[in-house]
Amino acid sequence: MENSDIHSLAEFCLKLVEKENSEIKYTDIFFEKSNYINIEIEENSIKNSETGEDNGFSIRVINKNGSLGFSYSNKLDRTTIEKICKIAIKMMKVATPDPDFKKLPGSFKNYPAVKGLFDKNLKYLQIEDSVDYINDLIKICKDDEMAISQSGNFASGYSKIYIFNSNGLNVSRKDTSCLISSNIIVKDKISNETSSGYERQVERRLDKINAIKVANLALEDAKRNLYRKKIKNMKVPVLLTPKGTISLILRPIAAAVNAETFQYKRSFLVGKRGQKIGSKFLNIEDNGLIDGAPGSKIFDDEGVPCKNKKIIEKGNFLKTGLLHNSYTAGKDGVQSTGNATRSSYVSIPSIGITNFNMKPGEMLSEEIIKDIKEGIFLDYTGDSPNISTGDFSGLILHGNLISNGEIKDPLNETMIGINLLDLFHKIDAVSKDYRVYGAFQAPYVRISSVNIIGGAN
């Protein structure tokens, strides 16, 4: 449908709701038009490919008591909209009142200018052209004598979103994204030992995707974890790779500063706002305004302008460090931070990150490694910290021993245990180089001293 059709339907919907029920205080309407391509590989060959569209709309209605009704449809016509509006109003009438619901956002005069969020090459990409990226993955695996199998995928998408509400909000944006991933298994033909490695890349522009680099990094990761050895218990420095930094620092903090989690007191950072929770090397922000970044947006999924939000500065958890949508912001008596997010038009807004970044340091990762006489190089653990308490105990699935400034044997049956607040205070070095994985930007991070439980005791 054309833009004029969408605006006409939105106006029709708002007037219809106002006419149907005078008790309704707020209404918001979310339209989404999207198309996508997805190609998957298993055992180093294409197993599934699909392309499609998903267009639809949803409506939220909230009365003076905070009772909410929600309904959606993938048909965009006046008859369907009238039916969906009536369903939402019926749901609102039987919903539980919520005094914590204060208001929806109003209209905004200015929105930030963020470049590089739309690529016409992705909008018009055909599935036959996408296969070239998959073939690059397959070739890297096929040409290596130790690689025995690979799974992975290429995905691309284009979407256009329209948001309207009864406060006069009327905004739209268009976005593109693409992803390439590789999970390669290698095998030593003599010992028959196997290992796997994983890598992915998410971009806004098609010309930035490098399938060959992604597959080679996955292959390198797999080979680095062959010939695993057990070690004894030790208390040594741990160097987190960017993936490790995301697992043990960025993702837990992102969950802990989610205002909904915080308000329900399910965060290990409750009671810590305005306090020092880490070393001076811990600097975190959620920046939705980075040109071309995967998580950047002009506005969130309620129409609130995105911005750069400081979370932690020099180890201090800022009093303004929570991420809000309009509901949690109203509950706390503050402004929304522009972090409302929807999985699609079929969901109501929750809270999500944009580009959640840890500020890089001044040393290269190679220099940090050379400074470690004995330590652990931690890339991946399949376990997650307890967000309520901050406690973490997990198996190191991808990690290596560091000896005399060099990465040595990969680890087998090795565990790590630490509380996150203790980990944050023990950060004593952060690398200048970093990696971007989707919405996370992560450097290498050294933890001065951690208890390591080995399987050789």
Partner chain sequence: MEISDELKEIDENLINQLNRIANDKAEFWDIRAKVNNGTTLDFINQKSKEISSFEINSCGIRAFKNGGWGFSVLKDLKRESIKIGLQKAIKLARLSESLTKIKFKIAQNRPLIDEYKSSRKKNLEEIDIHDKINLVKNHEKIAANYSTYVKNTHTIYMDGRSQNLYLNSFGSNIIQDLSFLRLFCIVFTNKNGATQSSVNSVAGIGGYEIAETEKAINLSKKTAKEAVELLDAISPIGGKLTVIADSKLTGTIIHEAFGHACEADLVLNNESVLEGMIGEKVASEDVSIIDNPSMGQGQQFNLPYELFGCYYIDDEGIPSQKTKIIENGILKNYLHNLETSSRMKVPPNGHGRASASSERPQVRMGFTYLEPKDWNLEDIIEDTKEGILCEDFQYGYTDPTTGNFQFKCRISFKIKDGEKKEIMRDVSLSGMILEALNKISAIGNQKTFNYSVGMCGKGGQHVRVCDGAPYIRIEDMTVGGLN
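Alright, leaving the form predicted on its own aside, put up the form predicted together with its partner chain.
Next up is only this chain, free of partner chains and other molecules.
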């Protein structure tokens, strides 16, 4: 489907709903076309090659009382489009009024310039040309004595979205991204103990992908988790790796500063705006404007320009530290922060992060570890905190003992419990080195003292 066809279809929809129902105050239309390639390995051998494409659109209509109807399809013929528009109106008529719905965005004069979000090498990438990345993964696993298997993939995608609304907004953007992942299994040939390690890299440009590094990190991770021991209960410092920082600091804060969660009072940070919620080492921003970053966008999924927002500064949760779409912004009487997010054309805009970053510190992670006499190195837990209470208790899936400044035995059946506000206040060191995982930028973080429940009691 060509650009001109999409513009004429959007115009057709906007005119149709205007004619069908005079009560409609706002309409927005979201078109998306996308394609992807994916090549997968299992048992350290290429298993599947895949390509796919999709085209679809959705329409949202809102009347003067704030009642909202929504409908979508991937059939783009005029007959279906007409039907989908009429269904959206029918849905609107049965929806409840919502006086909190204030408005959809108007058109914007200026959009920010962000570089490196579209790579034409990715748009036109043929699956045959991505085989080298996969072969790099396979080689690392094959050449290692302890590695017995690997699953993983290389995927790349291109999407173009178009947003139109009844306020005259008419924008489009092109995005590319690619991903490489590796999950390596290692086995001790004598004891038969096995363990796995996982690593991934997400980029907007193909030339940034480093498959060898990803596989090596997964291998290192797997080996660090072999010969696991159960430990006794203890109360010691915990060092979060970048992955640990994402699951215990960045993800929970991202969920808790989502204005929708906040307005429904389901966030443990309700009532804490303008207050100190952590130590001076806690500095967080949501920045959609970083060149080439996985979470960057020129505008959000309602067409509002993205920007850089400070969320927490030196432990202070800023009064302006919430992420909004146009609905929550209208309800709070502020401007949208450009954080409207749709998973694709099938969803109504919710709220999501762009690039959610914790500010790095002064010390290297090795120096922080050296300072710990007895402690826990926490890399990965499958649990997530309760966002409405901030309580966290979970199993350490990948973690090690730290003893006399060195990373030692990995842990079995070891659990950790803490309230997040307590955790934020107990941050006493943040590393200079950091990792970027998709939309998160995370350093190593030390928590001064945490309750650890071991399986050896």
